[in-house]
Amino acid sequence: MGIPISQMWTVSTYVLKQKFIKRNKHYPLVLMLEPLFRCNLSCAGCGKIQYPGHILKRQLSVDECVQAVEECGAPIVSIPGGEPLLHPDMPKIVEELVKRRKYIYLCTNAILLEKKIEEYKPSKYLTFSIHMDGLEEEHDEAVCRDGIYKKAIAGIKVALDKGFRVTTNTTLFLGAKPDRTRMFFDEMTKLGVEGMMLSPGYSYSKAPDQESFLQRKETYKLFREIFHSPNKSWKFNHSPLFLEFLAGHRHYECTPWGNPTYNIFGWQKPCYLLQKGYTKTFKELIDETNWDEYGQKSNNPECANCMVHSGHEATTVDHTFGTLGGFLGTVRATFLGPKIPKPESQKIPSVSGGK
């Protein structure tokens, strides 16, 4: 599992004292922190970069950035976007959070990685998590441009060379081929990274491309053949449980709350996925949305077929420092591999099954 054991100590002490210290079940994990949509590439199944000119011209400040997050009060910190690092202000609001020990991940397609990495120092607390969707040709498919699989390569040397931590973040669709995702698998592992966060991709609304985004069967299906007979050398940016659910071994709900988002507009309902609204403080988003109607479970169309990270994974690391099931089902999967079913299973989780 690539997360240093620093992180894992801070996200564990932090989720047992809101469960039972402070017995609160909807608390965040990570904040989606997303200071603004603008970009420099116009993939085809990003639902940020279709807001009108005048909304992409806008951005959060410093000090915005900085009461979001203490107003969370979430030990991990994302920062996607639009690309962040055409916010002119990005290194300070990284040094601020980096202040309050908060862990970051600063999304990037690394297109300007090269040209903006001195502005920051390298730190435990910071890591540029690269968007990389397979090798060259699913790449640069994927974010509508040629080469720039070349430039996220070149950058992820140049940040390693200078000591930075570094992931991956890699959003699979209808039609990704297993044998080269495994491939690409095998690429970041040799060129060092710390590990690589996967995804099944979810269909925006506003995204332009909506033939692509996989069915929940076709999400199982695709990632017992990526998964089956690994190499033992790749490592995850997850808990080894969320890896289980994308190959259908286990069956979670989303909670929606533990990756809570913030934006120009507010605090957003109820996911960094869905557009239900805003509120002006974390403390309305948490007591006013009603959080049943949302995840499988709750029957809601627009979330039958969504396995993502941002809605899963905190669900993951909740049953496993919150149960001791979870917690030896993590330490087996994490010394003998995650329980994958075989490629031709037909095994589907129940919905009511749980954890």
Second form
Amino acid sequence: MGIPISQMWTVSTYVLKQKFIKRNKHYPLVLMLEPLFRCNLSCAGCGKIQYPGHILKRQLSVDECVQAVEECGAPIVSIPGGEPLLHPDMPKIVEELVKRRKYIYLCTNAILLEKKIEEYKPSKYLTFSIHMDGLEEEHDEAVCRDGIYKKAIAGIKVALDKGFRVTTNTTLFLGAKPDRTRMFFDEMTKLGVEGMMLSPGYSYSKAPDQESFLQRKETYKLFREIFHSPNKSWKFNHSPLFLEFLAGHRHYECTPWGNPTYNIFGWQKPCYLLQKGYTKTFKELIDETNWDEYGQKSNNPECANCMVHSGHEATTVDHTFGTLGGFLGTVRATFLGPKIPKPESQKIPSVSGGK
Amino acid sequence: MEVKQGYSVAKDDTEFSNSLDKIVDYRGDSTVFMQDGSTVEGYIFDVVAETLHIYPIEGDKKEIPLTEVSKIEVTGKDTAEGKSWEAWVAKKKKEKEQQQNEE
Ligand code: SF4
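Can you switch from the form predicted on its own and show the form predicted in complex with its partner chain instead?
Below: every chain and molecule of the assembly, starting with the one above.
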């Protein structure tokens, strides 16, 4: 796996403390801090940037960011957006969070990375997480602008040269080509990124159950084709159990409180994708959200097809540290590789028995 | 009932509560007409405990008790219109078909 030992240590001690000392069921693992919604791209299907102009001009201040991070307490802070490098105080926000020893994933499309990189200092706490949706053709198509892939590659090279931690983050929609995705992994590996992050795209369908089921099945098939006989040098910035989940070797329910979202509206209920209202404090978010209304088991149609990273990776981490089976499964998958059913397999993990 | 630019609903309308949910989901500005004759124009992003949460076009977040509201009108354009992933896939498909027909 591509995650450094010090970060794994921080996360594991944090989770053990939450689970076994504080007995906290709804603990956060990764704060999704959205300091602004404006972006210098307009990617298809991105639901984050469609707001009136006066909303796009607003941003969280340094103090508001720091306060949210302290209030939440998660050891990892992911900063998506919008495009965070457009925030004039982003270097200061990063500096404050590094001081607080938070592991930061600054999610950027890298258009401004070469220009702004001198404003940041390399640190084990700071990772540039570069949005890459595939090879040049696929990426430029997904971001609806030519030339962005090349810019992102240039940004990755500069950041690596300067000694920064760099990962990629990729959203795969149904219809993605497994062989092209494998070639993309080879390219990113050759560049020397620390790890790659993956998430299936989120599609909310009001379709009847049968169709939802089919979509999940297609997601499994896609990831089985991508991961079967993998290149041994690929590194993913994920729990190996999450990769087994994507490929349908096991099922996990969503734990949306694991990745709480904070932005200019407040603490977003219940997750990074859905907007079911906002609370003023993190405590209110945790105490007032009816968590039983979300996740596949809830039969909420908005959750039926969802397998996104921000809803499910925290579940895999909880499983790893909460049960002997999860721990042994993680150790096994770390050393021997995740268990990926064959592409032609019809296996569907049982909703109750996956863990 | 479809909530789009130009749609308005009075506080005493039986549809008010349903419409309000849709106005909160709408990705554009609305104008709130108050009982005292004043107006507030901005982006309504939540309703909690009978209180509207709005970002006015100028200035900081505001909370407006529904008891002070007489009517809400959707006045801004829907910034999300035609921007879904599905719309984009359909557009690309059409472009490719057009390209193939031209070749
Ligand atoms: S399943 Fe997906 S949409 Fe539903 S709460 Fe979890 S992350 Fe959000």
